[in-house]
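Only one chain is given next, in structure tokens, and it is the form predicted on its own.
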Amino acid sequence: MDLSLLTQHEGCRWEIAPRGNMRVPAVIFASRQLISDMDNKVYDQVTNVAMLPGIVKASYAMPDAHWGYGFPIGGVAAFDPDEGGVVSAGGVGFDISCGVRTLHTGLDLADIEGLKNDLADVLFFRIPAGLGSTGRVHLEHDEMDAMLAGGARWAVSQGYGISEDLLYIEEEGCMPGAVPDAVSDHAKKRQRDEMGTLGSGNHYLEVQRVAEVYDSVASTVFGLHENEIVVSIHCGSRGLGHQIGTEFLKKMAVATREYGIDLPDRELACAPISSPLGQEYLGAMRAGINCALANRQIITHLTREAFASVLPRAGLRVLYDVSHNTCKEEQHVVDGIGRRLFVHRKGATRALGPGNPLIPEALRAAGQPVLIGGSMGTASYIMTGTAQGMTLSFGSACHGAGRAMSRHQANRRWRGRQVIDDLARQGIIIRSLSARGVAEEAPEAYKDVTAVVDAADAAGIARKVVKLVPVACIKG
């Protein structure tokens, strides 16, 4: 990207200001040598979703950010729904809350080191993975309906976990609003068989070591320490979420123009939040981010009966679960102000501070928790919301590591044997369906994570808590 187009300003924040139609600046948190590196794409869109009514303080890209849908990945915008503002399809993403949920095991590094394999096995044995996985759940029409409308409380109901698990979920499990009726007949046909099932891409289960400790106060107060091992799952909505973003996207592209909406992209077609369309996006991708819920929930569930039926001394728990791919309606203050807001975070995570009553009691004293995954075979961390996160990005921070170059090239770039046997060498088991979908995600195809946290933590909008590396990971 072309420096000369930003202004610095400390923390690792670049500021575009506004130009054209522009109606906010358009800030970008990242360190030099992540913003040098960022494609120019990320620029246009960037500032191209600051062109869009009802938007409110700033567009924000975070460290990760790259080339998405309309929206950059890693961004963030606020709407005012009082001024216009709009919801887009394109700013929540196909995946619909597509997030990362970390478990305590209960157990350190020693507790695992013979059994590494075996556990690696029986975790890729149970949880189902890939394109077009299946799983052992099926729902006929009127548990589908349940299930989008219940969430992971759903799934409790139905013996999948335990009722304690619901508390350190966002939302507490069940997304308000969601209305089932608003998803079509064929998106909940594609999910019909897909209920605990990691799918392919970047999604995955990893069991990981705490490695480091940055802050032992976060730390205690979440739980962890050096050496512990987690358990963390990435996944979302599966077929059902791609479905309504595809569906609705087509929608907006149509409604866009009865609006009367200006656009810099037809990719950012949108609808006003007030709007009937906008209504039912909303209710559709609710129900989307309940069935993510309900996923995890039941792979946790899924987790639990891999590690019993191996370690059983393990007692699994919840850490924390939270999407990075959603539009959520929140409070926030702007200009000393309350204002209600529908905030989109498109591969970016809620990152709210100390005290927020949306935090679980438990863990409210530090923040909320961040889960920010890695690439197969690097670190991941975990850090906490700050206090001024909230002002500075509507109390959001970055996802994981960010691409770096696109599945094709890295396919043509190395095989998928190769990168397994590589990661062996370093201690790191890999159980995978597919070569090729290995290859796809070869750790030298993104960004450098730690960079990502580290201009995170630097820039104010999150702090770093743990570092965690990969023991053993299960990919479509």
Second form
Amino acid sequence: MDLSLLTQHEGCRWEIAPRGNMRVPAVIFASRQLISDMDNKVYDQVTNVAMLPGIVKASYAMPDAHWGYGFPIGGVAAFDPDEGGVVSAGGVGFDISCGVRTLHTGLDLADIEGLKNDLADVLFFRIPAGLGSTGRVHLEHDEMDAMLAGGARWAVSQGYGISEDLLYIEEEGCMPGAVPDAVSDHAKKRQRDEMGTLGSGNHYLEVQRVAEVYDSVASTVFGLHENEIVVSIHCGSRGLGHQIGTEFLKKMAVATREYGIDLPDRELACAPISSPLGQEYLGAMRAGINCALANRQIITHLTREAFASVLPRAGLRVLYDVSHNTCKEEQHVVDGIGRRLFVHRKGATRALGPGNPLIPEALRAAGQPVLIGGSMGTASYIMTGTAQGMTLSFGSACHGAGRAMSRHQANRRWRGRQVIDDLARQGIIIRSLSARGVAEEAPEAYKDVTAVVDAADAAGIARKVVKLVPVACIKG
Amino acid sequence: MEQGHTEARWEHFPHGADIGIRGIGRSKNEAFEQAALAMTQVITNAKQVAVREAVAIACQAPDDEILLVDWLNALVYEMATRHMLFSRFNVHVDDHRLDGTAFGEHIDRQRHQPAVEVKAATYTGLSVGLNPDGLWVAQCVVDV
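Take the protein just shown as the form predicted on its own and give its structure as the form predicted in complex with its partner chain.
Below is the entire complex, every chain and molecule, led by the chain shown above.
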């Protein structure tokens, strides 16, 4: 990105003043290096979002931002329904409520040495991953609607997990305002065999070790210590979410003209929050969130079964579950005034500051855990939300490393087998059905996740708590 | 015009996080067929996908570009719900209406080694048009 287009502020914050049809400025959180390497498309997309009706304060891009669909991936924008604000299917993305859940295991590295391969095999066997895999839960009609209304709460009621799990999930495991009837039969049919499946692409289940502690106060509150083994699950709402995204993108693209909204990019298709279409999408999208929460809950159950068969003394507890593709109705203070806003986070994690009542009571003093997924061979991080972040970015932070290279390039550069062997030499076990899928997800195809979290930390939108390194990865 | 450049073909083009698919043909129909083949190639080697079953697909849209996205998304839906992959396509486009047939077989995870699942065809990098060289091009980015 051409730095002359931006004004640098303190703490990794760059601003683009409103020009043309921009209603508000655009703000990018990044180090000089990250922003220099950022695609020019991020500039186009973050400024395009600033043109949407009812946008409040600014259009934001996180340090891991890259070229997305309408919104950049790593984009955050809040809209006021009382000022003609809009909701955008592209601003949430196709994988509604894709997110990360991290589980404590009650084990340390020494407890799993010698059993790592067995554990990887059992996890790979039990957890459906990749295209063509199907789950063992098959839902039809009323059961599907109950899942869409109940989310992880429904999953627990069906015997997948325990009620304590729910305390550590956003919205306590059940997104209110979901309207199963707003979800098409096509979307439901696509989900019929996909409950409890990881999916493919960058989705994974990873056994990780706490490699470094940066904030011992917050890590104690989160119950994390060095060399502890945790499990992180990265996946979303599967076919149901993809189909909702597809259908509403078209509906909104066709209706935008009727609403008199002039769009710089078709993919930004949106509808006023207060319009029938806006409301219908919100109902369907919230049902999609519940699908993702139920999905991660079922996978948690399968993970517990796998651990029980290899390491019976493991005790898997949910640390936290946070989504990074959502639009949520939230209260925010803007220029001293409390306002009800609809915050889109596309490839961005909610990151509430300490004391926020939406954070589980046991974790509240430290802020909301922000779970940052890295790539297979590098690292992941757990950060925490900050008070500053509430005013800087509507309580939002980065979500991962972000791709540095297209799949096309990665597939030309690496062979999956070679990637797996290289990682094995570093002591990292990979299980995947597809060698090409592994090549496309090679660690070097991603940005340096450490640079991303350091920029988020320096910007003050989240604070580093611990670093996690991979032990075994089940690739979707 | 050189031989080879006039034949229907498919290509992939890079996108930051995902992948672009492009179909090129002597008619709009061929370009749509090749775009579908390019999408299968994102998932697996289409040569490994046998033609055993036919699935009829119809869609309608306000313009050719949305029609291309609808066609590809209809294929995504059929792949997901029938657990199939497709390797041959027959398309007839007339006045923003498409009638097509996709030929393929049930997915075999060992034999097809699917690399990724396509979540959706998108409006990014989307265009359908006649090039100055007389060939039709139909393309968009798919989210994987």
